Amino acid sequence: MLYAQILVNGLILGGLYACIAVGFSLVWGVLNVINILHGSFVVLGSYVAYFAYVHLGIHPFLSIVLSGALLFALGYVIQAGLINRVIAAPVLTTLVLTFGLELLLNNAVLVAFSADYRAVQLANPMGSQIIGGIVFPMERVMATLLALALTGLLYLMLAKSKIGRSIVAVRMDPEAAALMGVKVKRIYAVTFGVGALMAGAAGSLLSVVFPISPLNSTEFLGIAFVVCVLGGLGSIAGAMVGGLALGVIESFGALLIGPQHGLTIAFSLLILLLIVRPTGIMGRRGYE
C-alpha cells in the first residue's frame, strides 16, 4: 500500500510538472529560444492567484483565466518588442537576452513582494479522500486534473485551430510558412505569449500546493528544463509523459534518499538521459 500511495503522489505531482513544462517546451521547439524567463512567469502566475484570492475572493482554480491572460500579454510584448529583434541570431544570443530579462523581472518581483513565502489559505479547503486505503489530497488532485486539461486544450489548439496550424507550420519550416502567407514574427510573438500563458496558469494551480516566493523561479525553470529534455523537445505529449515520469521518479527517490534531494534526482536523470537517449522519450532524432 505504501508504494501505491507513493505512485499516486508521483502522478499527481507529475501532472503539475507537465503543466509547468509544456509552455517552455513549446517556445523552445518553435522559436529555438531557451526561455530563462519561464520560472519567473510561473511565480507571477502564483502571485496573481494569491492577490486575486486575498483581495477579490477569486478561487485560484478560477484565476487561471486572469493569470493566463496577463501573462500572455506580458509574453507577447516581450517577444514582439525585444526577442524578435534577435530571433535570427545564434541561440546563445537569445539565451543571454532571456537570462538578462530574467534577472530584471525576478529582482523586480523581489522588490515588489519581498522574498517572504506566502501561501493561499483557502476558506473552504477540500480536504482528503481515502479510496482503497490510498489518500487523495483533493486540492492537489483538482489542480493536477486542471493542469492536464489545460495541456490537452493546448494540444487541441495546435492540432485544430488556424493559429495552431500556423504555429506548427512555423515550427516545421518558417521560410515555407512565410511563403504561404503566415506572418512569422507575429506567430513567434503569439507562441511566446502562449508559453507564458501556460506558465501563468500553472502558477495559479501551484499556489494551492506550494508556498509562493520569487526564490522558486529557479526550481520551476529547472523542472521545466528536465521535463522538456526527458519527454522530447517541442512535443506536447512528450511534456506530459516527461512530467508524469519525473513526478513518479521524484516520489520514489524521496523515499530512498529524502525529499530534500528532489532536484538532485531530476538533474541526475537529465544527465543519464542525455547520455542514453538525447532525443528524449518522444523526441525525434535530427530535430532542431
Second form
Amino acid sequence: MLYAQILVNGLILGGLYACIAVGFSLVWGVLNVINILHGSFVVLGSYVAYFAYVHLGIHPFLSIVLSGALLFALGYVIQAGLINRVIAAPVLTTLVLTFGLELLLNNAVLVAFSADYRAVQLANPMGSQIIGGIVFPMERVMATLLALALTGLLYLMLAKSKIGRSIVAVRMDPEAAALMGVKVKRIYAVTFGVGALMAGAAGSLLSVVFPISPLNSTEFLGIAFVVCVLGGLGSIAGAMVGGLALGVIESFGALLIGPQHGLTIAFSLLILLLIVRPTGIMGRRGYE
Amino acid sequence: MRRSPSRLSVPRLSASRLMLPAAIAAGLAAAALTAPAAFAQETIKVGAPLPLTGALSPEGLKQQRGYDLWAKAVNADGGLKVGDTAYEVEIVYVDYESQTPRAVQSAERLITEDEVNFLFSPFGSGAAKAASSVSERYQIPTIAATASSPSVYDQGYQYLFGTFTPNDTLTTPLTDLVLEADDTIKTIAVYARNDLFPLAIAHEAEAAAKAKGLDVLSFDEYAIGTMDHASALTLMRTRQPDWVFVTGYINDLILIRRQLADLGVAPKVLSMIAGPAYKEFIEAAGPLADNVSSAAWWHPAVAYDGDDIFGTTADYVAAFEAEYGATPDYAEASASAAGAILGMAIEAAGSIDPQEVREALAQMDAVTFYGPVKFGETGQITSLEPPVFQIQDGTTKVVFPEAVKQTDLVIGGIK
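Having seen the form predicted on its own, can you show the form predicted in complex with the partner chain?
Starting with the chain above, the whole complex follows.
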C-alpha cells in the first residue's frame, strides 16, 4: 500500500513536471532555442491565475484560457521582434539573448509583484479522496489531468491543423518548408507563442499547488531542462515520459534513500542515461 | 579583478525627508521647545559591515533597515545627549558582499580608517565571531544583532555583546508548553530543511523533545529547493506522530503545510519555524495556518514598554511601518534594538569613551521595545525570553512568556 501511494504521488507530480516541460521542449525542438525565459513564463501564468481568482473570481482551472492567451501574445512578440533577428546565429547567441531577457523579465516581475510568496486559496477546496486506501489530493490530481488534456490538445493541433503541420514542416526542414510557401519566421513566432502559452497554462494549473513567487522561475526552468533531456528532445511523448519518470524516480528515491536525496537519485540517473542513451528515453523523434 | 568593498554612509537627514510616527514627532516637538539651546553638536560614527550584495543580501538589507530606523529616530530627537553635547548618529556601512573574510577586513577598516566609535557585527554567528577578534583587539564596543550561537560569546572577549539568545531558548519553552498543555503527547516527528539555521533549530527541537522523554519517531532532512514533500509526508503519516515539528523558510513551509493537509497528516500539534513569524505565511496558508505554533526571538505581537528611544513595541512597529510600509520581523527589530541599546549605554555612561560605554553595556538592566535587556558574563543577552506564538483564527497570539502572553496554547485543531 505504501508503494502504491508513493507511485500515485510520483505520477501526479510527474504529470505536473511534464506540463512544465512540454512548451520548453517544443521551442527547443522546432526553433533550436533554449528558452531561459520559460520559468518566468510559468510564473507569469501563475500570477495571471492568482489575480484573476482574487479580483475576478475566475477559477485557476478556467483562467488557463486567459493566461494562455496573454502568454501567447507575449511569446509571439518576443520571437517576432527579437529572437527572429538572431535565429540563424549559433545556439549560444539565442541562449544569451533569452538569458538576458530572463534577467529583465524576472526583475520586472519582482518589482511589480515583489518576492513575497502568495498562494491561491480556493473558496471551495477540493480536499482529498481516499480510494482503496490511497490518498488522492484532488487539486493536484485535477491539475495533472488538465495538464495531460492540454498536452493532448497540443499533440492534435500539431498533427491535424494546418498551422501544426507547418510547425512540423519547419522543424523537419525550414528551407523546404519555405519553398512550399510556409512563412518560416511567422511559424517561428507562432511556435514560440505556443511554447509560452503552454508555460502560462501550466502556471495557472500550478497556482493551486505551489506558492507563487518570481523566485520559483529557476526551479521551473531546471525541471523543464531535466525532463527534456531525460525524455528526449523535441517530442511531446518525450516530455510526457520524461516528466513522469522524473516524478516517480524522485518519489521512490525520497522513500528509499531519504527525502534529502530524492533529487540526487533523479539527477544521477540522468547522468547515467546521458552516458548510455544520450538521445533520452524516447530518442529523437519529431512531432509528426 | 578584486573590487574593494563599496562604502556607503547614511547622511544626516533633512527634516523634509523624515516620516516619523506621531509619538516620535511629538517627542521631537517637545524637545525643540524645552531643550536648552546650549548642546554642542557633534557626530558619533557606528560602523556596520553588512552583506548588502550577494547571497545574504536579503538579510543584510533587513539589518540595514533596522539600523537606519534607529539613526533616524535618534537624530530626529536631537541626538544622543552626553553631558553638554548632543551627538548625531552616523552609520558607516561597508558591503562585504556576503564573503566572511571580507567582513573581517571591513570591520578592521571601519575602525582604523573610518575611525568609527562603535561597531555592529556582520550578519550571523560565523561572521560575527570572525569579526569579534578585530573589535576586541582595538577595544571597540560591538553589538551583534543576529548571532545566536553561544560559541560566538565564549571566547572570553570583553567588548562583544549580542541580542539573540541561544537557539534552544526557542525550542525548550515550546516543548514545555506543549507538554504542559497535553501530557498525552508522547511522540514527535521532525522534518528539517538541510540548511544552516533550519537544521540547527531542528536539532535543538530533537534534543528538547528527548530531554522531556518524548519518542522521536523520525528526523528527516529535505534538500534546499525541494518542490515535493509527498514521499516524506506519506511515511510520516504511517508513523502517526502526536507532534510534527517542521523547519524551513516560508516557501517550504507553505508547500509542506498544504501537502500535510493533502495527505491527511493531522497531528495534535504542528510547529513550524521560521515561516509563521511572517504575515505572508498566514495569508498564503489561509485556514491551514490555524493552530500552527512557532517561536522567534521577537514578534510584533509582543508588548513591552521600553525605556529606549522607540518606547513601546507598538510604537516601534508603527514607526517601522510608517518608514518602510511593512511589518518588522525579528531580524529588523533586533538590529533596531542593537542601536537602541548602544544609545542607552552611551547616555548612561555619560561619555563616548569605549571603556566606559563597555562598562555601561555590561551593567545594563533595562526594558526596551524588543524586550528586557541584560547581558550575561559572556556578553550574550540572558534576559530575553523569546516569544512562543500560535496562529489562532488567522491572527498571531503570543502564548509565552508570561509577561506578554495573550492567550493559552491550543492543542489540536490541525486540519
